[in-house]
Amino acid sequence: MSFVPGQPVTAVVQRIEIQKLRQGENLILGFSIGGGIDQDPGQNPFSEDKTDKGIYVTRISPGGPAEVAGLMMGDKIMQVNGWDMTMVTHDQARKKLTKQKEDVVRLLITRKSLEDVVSQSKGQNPRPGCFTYKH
């Protein structure tokens, strides 16, 4: 998925809900992110378009809440609890994901395999739980 800054983005997305794991005072999501508008997009190994400054999942903790929910390394995070994540800094994204008062994180993500499924099934219904997100 590529985009032109300032132009609408259309992506096939999937909803993922992660129940944070409580460990003492900490709430654990079980994944790490990379990217953001303040980062060098050329360093992002998951983006086909090396100008894409989106937020990507860079690591998943085996058996952690994110893996259990179905999040995968390389997923691009489009929204967190209804907040647009397509034009945020790395720190803004981290803060949205780690709010202490939220036990559940609801994500809209896109991944290459979702795009492939839809392009292969033109005219058919895409996978359940997937829909088109226009920003």
Given for the second form:
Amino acid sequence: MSFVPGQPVTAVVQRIEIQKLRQGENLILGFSIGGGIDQDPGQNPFSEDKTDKGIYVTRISPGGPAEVAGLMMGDKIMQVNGWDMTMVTHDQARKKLTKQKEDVVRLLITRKSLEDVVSQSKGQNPRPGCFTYKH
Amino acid sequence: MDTESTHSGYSSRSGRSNRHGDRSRDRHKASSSKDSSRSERSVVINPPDTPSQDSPVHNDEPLPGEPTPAADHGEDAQDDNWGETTTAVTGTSELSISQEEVVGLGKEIQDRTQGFWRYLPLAVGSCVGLLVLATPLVFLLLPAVMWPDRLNACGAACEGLFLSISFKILMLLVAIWALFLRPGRACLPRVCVYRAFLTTLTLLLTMSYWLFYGVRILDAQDEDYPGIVQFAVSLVDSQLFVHYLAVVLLELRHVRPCYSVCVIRSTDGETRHYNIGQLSIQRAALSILEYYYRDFPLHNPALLSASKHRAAKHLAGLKVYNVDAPGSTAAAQPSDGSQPRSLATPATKRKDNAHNELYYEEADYERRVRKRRARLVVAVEEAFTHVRRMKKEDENATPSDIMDVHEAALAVFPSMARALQKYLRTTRRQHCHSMESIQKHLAFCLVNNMSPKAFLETYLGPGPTLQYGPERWMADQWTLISEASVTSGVKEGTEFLLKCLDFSLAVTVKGIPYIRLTEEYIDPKSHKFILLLQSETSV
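Having displayed the form predicted alone, please output the structure of the form predicted together with the partner chain.
Okay, now the whole complex, with that chain kicking things off.
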């Protein structure tokens, strides 16, 4: 998941669709994010490359919509509803996720185990639901 | 040349320190210069069994101040026993007043320092000083006395020169007194090379001026008095510069630190490090001894007996047999008939228990010391509550209650004496403190309003050697053992040994590293910071 400046970023991603849950006045997704280009990447416990300033999932509330949809802790969010999440500030990412007018978010996330699975099964057909992400 | 030098003190007189039996004859100080015939004094040291020399001799004449036998008897004895006698140089150049021992110490302990030795360098230094100071005045007076009628008149410039001569002579007088005529701190084994050199230089300078004066002025009966006055002024100037050289060589070189010495005491391993300047080995040894008296805790042989017992037990467990010669196996009588190879077995068995024993013994000792110390602290605090300073309202108290400080100390002392005695016995320092010294210290603390803790501090740990009485100092028992000549300078890697009666100080010298310091400029405006956050937002 490291990126070389000027080269397209490639990653193996998984598409996850989360239905927002209404809780009082708010629509919540049930997870927490960390990271962003204005944050300190060295303190990110989930990233392999400590210069990676992407948005990561840091916590998942048990039984929440994110857990139900299959999101896991440590996932890096690449896209939210088509909006890119690899080069955004923390606040921009939060805004894209918490738009009150949308009640569904479609995420493209990547994690290390996906890469491993794909490289292990080279030559075989990739699992349905896994797409190669070209930025 | 000489491989060892000994500080003999005046051992031919005292009979005590004849163990300084190292034989070395000092030839290193060349006797060519005119002043150095007095600059070496050899004292013959005899072991107690050679009765040949009763009185020390030097260069076939008895030393001044020693009882003089018949002259030929002295000469015969000197010649016959030349190869066997011991000579060690004790004296120093006449300008180094290092014959005296520590002031005050010598007076009380012993009278080895004869009055003559103490004052001889002083006297000789004064003579040279007088010669140096009187010469310009004589230069000025002689023409006025011998041919006054033919002398040219001396104008205002001349009077200015008179003034400058008088002030310069005054300054020279004070400077000579300050540098050379002070009481010495110690008695060193050999001549100080720089002092001898400076004496020679001074006398050479004065003699050459006298030569020129005699030839050009006295013989020719020169009439140019201003010229003579300028001649005298130039002499005084040169002498002042020689004195400046003396200050640089004798004082300034020693001050700037150049070497770092490591001093280790042989018996208990106490180590200290000091910085010294460029000194000769004997002067470095002197500085180190002065630091020793200030910094090192008192040497306590009673504390070393424990390790000696352990060592003795180790040796007792080993049986050593001689198995080399076939005939000797019959001679070797092993007491229990075990094989000669069993060197290892008894030793290993005992070694298994030795560290255990040491551990428990030390833990037990610590506990005992701490218990006694707790009792002591409580006893002293309680004792101090019984006495306090007299205040205004106490003036009406009964006169028997009002005491001066010594009586107060005597009254308070018994309540803490037992606890203090037991504590000192446990830490094996009871021989260092006598009852009188404790009472004196108590009186001192009472006078100065000290707390009980301040009073106790002296007794809780071994202090520096100087804190105890003069009988512990052993200031005259030091021997310098060195492979290099002791007047050579201290260099990187020099090692020497300072031996006292039952311990020695091993000294090693290392150079202070050459430090290269570079500079970096940081613009104060370049100190800028960003805040790095790691926030977590739940969505």
